[in-house]
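Presented as structure tokens, the chain that follows is alone, the form predicted on its own.
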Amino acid sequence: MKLRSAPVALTTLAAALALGSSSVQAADPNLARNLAATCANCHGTNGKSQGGIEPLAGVEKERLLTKLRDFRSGAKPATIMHQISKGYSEEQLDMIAGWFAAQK
């Protein structure tokens, strides 16, 4: 019965991805949560810095995104954030923004 359900499986997998990676954010509510975690390294756990780091947790989804894309295109300096920045889609930037602003 198993073998029967994996290609349904791959089929939804397959027909999400498809459609774009808007669709798979709905598969995952976890997806942005998880994209900015990879951010707690040096911003902290949910962006709340406890130290010479700027915290991310509040702060203005916009604004994020503006100083996201200027480390992108090198219009903003930094040691690490143009190299990171560089390896998220702009959808992906999109919703780590949106989900920091939505923290306390």
Given for the second form:
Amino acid sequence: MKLRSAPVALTTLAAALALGSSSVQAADPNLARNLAATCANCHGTNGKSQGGIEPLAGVEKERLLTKLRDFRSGAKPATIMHQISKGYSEEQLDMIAGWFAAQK
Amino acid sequence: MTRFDRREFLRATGAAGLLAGLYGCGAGASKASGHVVVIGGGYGGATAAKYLRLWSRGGVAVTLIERNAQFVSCPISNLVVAGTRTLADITVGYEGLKKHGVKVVQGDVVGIDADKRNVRLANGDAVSYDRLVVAPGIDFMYEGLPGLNSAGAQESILHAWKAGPQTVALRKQLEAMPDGGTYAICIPKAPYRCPPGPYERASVIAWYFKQQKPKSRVLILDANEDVVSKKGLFMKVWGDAYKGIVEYRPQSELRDVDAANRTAILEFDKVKADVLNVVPAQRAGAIAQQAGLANVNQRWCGIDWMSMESTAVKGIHVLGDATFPAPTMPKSGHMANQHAKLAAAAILNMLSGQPPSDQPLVMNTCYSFVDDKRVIHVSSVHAYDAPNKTLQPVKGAGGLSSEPNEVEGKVALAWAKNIWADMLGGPA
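Would you generate the structure of this protein in the form predicted in complex with its partner chain, following the form predicted on its own above?
Next comes the full complex, and the chain you just saw is listed first.
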């Protein structure tokens, strides 16, 4: 990074820190919805499963995030979720868990 | 000839008021409006139709044009071939989509006019659109196989690579085959629909033979250098459970077919089978070719991965097997469903004057049965690579089953139930 551009970069960084994860969502207000929809093939539209695979709708955010993190770390054994959860960033998993938690 | 536009659509489907009531007008409702026409009601098209309605809360009118009266699933269809499921088990109607307010038209699209923004049906009807989704699946390149390029030959030498009557017909051929006979499957060079599908079919037919016709054999004639998908897992099953039944021959590209003698003609060899199953080379469905969408090798449709919009014709989005795939992206029903959601989100943004999301992401899961109960999977996640304007597999994510297992056999059937509901199920 060139020295001259530093103030701009710092301002951007400060703004990102102040806004937290909401700055990610600012790019597209439907990002959480879109990411969560990638789970619906198996877990049902809006997380409402038809059975045989865990429903995600209305699951408490922290519970879902813990599970996803445990899949990623390998702490929780899985047939497939240990592989899929690694394809999403922490921020993306946070958005997905928040979105499903808000589904009734 | 009749024409219908958005206003007539609303009148025909019970008026805007009722639809607004169905979806509510709460915060976060999309401001998008307009009429989207979807051609093709498979994994891609049906999902797009549903999600356009769901995510616009009924604000966008959607017409789905599909030639078949009901959806029949390719995934799980190999179990019909193996005899453990029926065609009814893999068939779903379009009633659920109608409950979402999708206007479902059974018909054949014969032309697309991208300038006038309308599509023409075989019965003479024309339907105008604001944006068009083309999800035509694949068609077969019979011109490369002269001996199979006639209706008569295609009646006896089946592909069963579009689920439906051919799936049942192949089952009947296997049932009629005497014990001691040979079933041969010819696999085209990749890319083709469902990379692990031919190997799954060979495996479950071998299972059927082992139970019912133990002196019979399965011969895999593969045009590819090697097994295209789940290689180690399939090879192990063939070597263990189906030793003496399955024979795998790589680099065996089909040159022609002698249909009357059920003979596959290879470069240096002729192979006669009792049941010959030819999966021909494929390209994007005919309507995509005709509309000038197949701009990659005149076979596949190039698309912008941020929106699924065609790189050949503006205002048209192409989904599923018809697309020229991003690196390592399979042509699968699961992937077509993911394409559809990516497209639906982008179309709704575009219809409300917003750019598509700059962070599209899709993922894939393919389950393959190796017998009546055990399954192996392959999975992947694909994220947007902005500099290269494509979706790239996320490093470190995805993978394979460690071995065939019954737990995933149950999951595979639950996957089918859930994805069929995700694409075709009515409002919860």
